[in-house]
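Next up is one chain by itself, shown in C-alpha cells, the form predicted alone.
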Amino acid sequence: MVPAVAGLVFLVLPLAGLLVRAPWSTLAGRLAEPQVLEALRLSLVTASLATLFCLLLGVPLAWMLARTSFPGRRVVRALVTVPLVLPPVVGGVALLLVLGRRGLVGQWLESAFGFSLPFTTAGVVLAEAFVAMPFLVISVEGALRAADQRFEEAAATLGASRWTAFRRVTLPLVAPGITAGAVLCWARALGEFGATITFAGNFPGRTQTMPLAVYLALETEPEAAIVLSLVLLAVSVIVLASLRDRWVSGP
C-alpha cells in the first residue's frame, strides 16, 4: 500500500505544485497578453491542421494494417509506432535531413517550387503530425480489428461496392475509434516540443507554439510559463475526461 501511495504522490505532487504556484490573481490578465494569445492561437491552428493531415493519411494506413495481408506487415506496423518511442528531437533532426533545404526531398522542393518547410508554420504542422500520427493509427486499427466484418460482407452481398460498404457500414462502426484517435492525436500535437523546435524553430507568431513559449518564458518570466502550463494541463484533463469511457475503466 505504501508504494502505491508513494507512486500516486510522485505523479500528483508536481501538478499540485503547479496549481499552488499559479498566479491566480493575475491569471486573467496574463491570459490576455498578446504573446500568450498568439502562442495559444498558433498552437490550436497547427494542432488542428496536423490532426486533419493525420486523418487523411492515418485512417487509410490503419485500414491497410488491419484489413490487408502483405509481406512485411509487421515491419510496417513497427515503423508506424517508432515515433512513439523515438525522442522528438531525433524526429526533428530526421525531418531536417529529409525536408531541409539540403535534405533528400527538401532541396528538390526548393529548386522545383521555390519554397522550404523548415522554420515555417507548415513545418510546425509536419513536425506535430509526425509525432502524433501513431496515436491515431493505433486507435483506428484497433477499432477496425474489433469491428464485426459480417456487416461488411452482408453489404457486399446486397450489391454495395467496397467504397459504399466502407462509407455506410465500416466508417460508422469505427467512428468512436477514429474520434478517440483524433482527440489523442490533437492533444499530442498540441503538446509537441522537441520535433517542433528542432525542425521549425522558435519564432513568435510563426512557429512559437505553447510548449515553446513555456520554455522561453521560464527563463525570463516564470509566471507566464506557469499560466501557459496551466492551459496545457487543462487541455490534458479535458482530453482524459472525454476519453474516460474508452481508456479508463473502473467501478
The other form holds:
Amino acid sequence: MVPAVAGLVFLVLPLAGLLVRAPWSTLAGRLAEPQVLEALRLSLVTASLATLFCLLLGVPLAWMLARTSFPGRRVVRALVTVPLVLPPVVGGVALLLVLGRRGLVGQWLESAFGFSLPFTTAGVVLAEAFVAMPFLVISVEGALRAADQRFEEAAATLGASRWTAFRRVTLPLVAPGITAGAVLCWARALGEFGATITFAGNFPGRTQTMPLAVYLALETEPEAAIVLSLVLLAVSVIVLASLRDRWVSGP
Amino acid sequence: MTLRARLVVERAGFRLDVGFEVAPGEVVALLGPNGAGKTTALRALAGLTALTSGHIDLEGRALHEIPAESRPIGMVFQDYLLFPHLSALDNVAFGPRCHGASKVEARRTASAWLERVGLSAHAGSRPRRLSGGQAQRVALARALAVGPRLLLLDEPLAALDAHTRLDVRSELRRHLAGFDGATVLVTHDPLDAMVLADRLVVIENGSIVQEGTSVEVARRPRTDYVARLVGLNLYRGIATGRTVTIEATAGTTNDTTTNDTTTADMTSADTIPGVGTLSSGGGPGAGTADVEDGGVEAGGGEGVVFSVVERFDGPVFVAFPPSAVALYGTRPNGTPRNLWRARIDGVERHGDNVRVHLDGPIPVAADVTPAAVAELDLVPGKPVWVSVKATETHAYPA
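Follow the form predicted alone with the form predicted in complex with its partner chain, if you could.
And the full complex, kicking off with our chain again.
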C-alpha cells in the first residue's frame, strides 16, 4: 500500500506544485505576451504539420507492416520503434548528420536546390515527426491487425479493387485507431524538446516552440515558465480526455 | 453446362482435388464434414484462394485467369461480413458502385433489391442493428445486386438460430429458384443441402466421395459420413444372390454409427424427400429371402449374413434405417433372418424415440420406443438380440 501511495504522490505532486505556484493573478496578461503567443502558435503549427507528415508516411508504413509479409519485416518493425526509446537528443544529432548542411542528404539538397533544413521551421517539423512517428505507426498497425481482413475479401467479391477496398472499407474500419494514433503523435510532437533544439536550434518565431520557450524562460523569468508549462499541461489533459475511452477506462 | 470446374488446392498436409459442373439455374451443394475442403473450394471459385492447378470455366470464360474483383460472382459469407460502417442500403449499393454505377443508380438498384428481400424498412439500419435473419437477407441482396453469373453461398444458414433458420431457408430457396445463373453452396447440414440444392456433391478429405440428387444420396449413401447424415446404418459386404455377407468390424468400437447422431441427423425430420422413401424401398418380395443360420451367431468376428430384397453378386452396400431394427431380450421365435446377438453400448433420446447404439459383430443404431426401453430394460452393457426386417434393408452395388 505505502509504495503504491508513494508512487501516486510522486506522479501527482509535481503537477499539483505547478498549479499551486502558478501566478494566477497575472496569468491572462502573461499569456497575451507576444513571445508566448508566438511560441504557442509555432508549436501548434509545427505539431500539426508533423502529424500530417506522419499520417502521409506512417499509415502506408503501418499497412505494410500489418498486411504484407516480406523478409526482414520484424527488423523493419523494430527499426520503426527505435525513435520511441532513442534519446531525442540523439535523434537530433542523427538528423543533423544526415540533413545538416554537410550531411549525407543535406549536402545534396543544398547544392541542388539551395535549400537547407537545420535551424528552420521545416527542420522543427522534421525533428518532431521523427520522434512522434512511431506512436502513429504502432497505433495504426494495431488497428489494422485487429480489423477483420475478410471484409476486404468481401469487398473484392463485390468488384472492389485493392485500393477501393482499402479506401471504402478498411480505412473507415480503422479510423478510430488512426485518430488515436494521430492525437498521440500530435501530443508527442507538441512536447518535443531534445531533437528540436539539437536539429533546429532555438530562434524565437522560427524554431522556438513552447518546450524550448519554457526552458529558456526558466532561467530569466520563472513565472513565465510556469505559465507556459500550464498551457502544455492543459493541452495534455485535453488530449487525455479525448482518448479516455481507449486509455483511461481500464478493464 | 454453365460452370465447369476442376479445383486443386494444395497446402501443408491437405490436398483438395474436386471437379464438378453446374448447369444454368442449378443449385449444387458441396456437403461435407468440417475440414473437408468445401470452403476452400468455394474460396477458390471466388478467387480468394489461389488454385494450385485446375481450371474454372464459367459460360466460356476462364475464371481462374482473372482476379476476384473481376469475376462475375456474388458471394454470401458464413457470417455475412456486412460492412459495419455502412447502412444496409449502402452495403447492397457497394457492389454496383464498384461496377461503375453512379451513386444514384447504385442506390436505386440497392433499394430494389432490399425490397425484393423484404427489408425496405431497414434500408438505413447499420448491420449491428439487424437481426441474424435480416443480416442474411441483406448479404444475399448484396451478393445478387451485382448481377452475378455464379452465386457462392458459404454455410448461408449456419449463423442462424433454429427458428429463424426455418423461415430463412424457405425464403432462400425461393430466391435461389429465381436466380438463373449457377449456384454453389457449401454446407455441413444435410437438411440445408437437401432443401436448397438440386444436386449434392459430398466432399471428404478433399475429394468427392459421392454425388447425385438429394434422393439418390439419401437413399444410397456410399460412406459412413453420408450414412450418418441421412440417418442410415450402412455396411459394405459381398453379395451372393439375395444374401450379403458383412465382415465383422475389427474390434467393434463405437466409431461408425454410434457417434455423432447430433443435430446433423436427419431421421428426426420426416419432411425430407428421400428419407421418407426408404421404408418403401423393400417391396413385397422379401419373404422369399433365404434363411441363414450364419447370421444367428453373436460376436466373435463372425460377421453377419443379411437377407436382402435385391439380387446382386459381388461387393455391395447394405443400408437400413435405425427404425428397421428390432431388439429382443430373448431369442425371438419364427424366422431367424437378419438376427444376431449384440451388446448395448449406449442409449440416448432421439426425437420421440430412443436411439440405442449396439456393439456386436457390426455396430448398429436402433430406434425403439421409450416403452420398449423400459420393458426390455435396455441399459448399456446388456446383451440383446437384434433383428432387421429384410424388407427395409436396401442393397446396391459398391
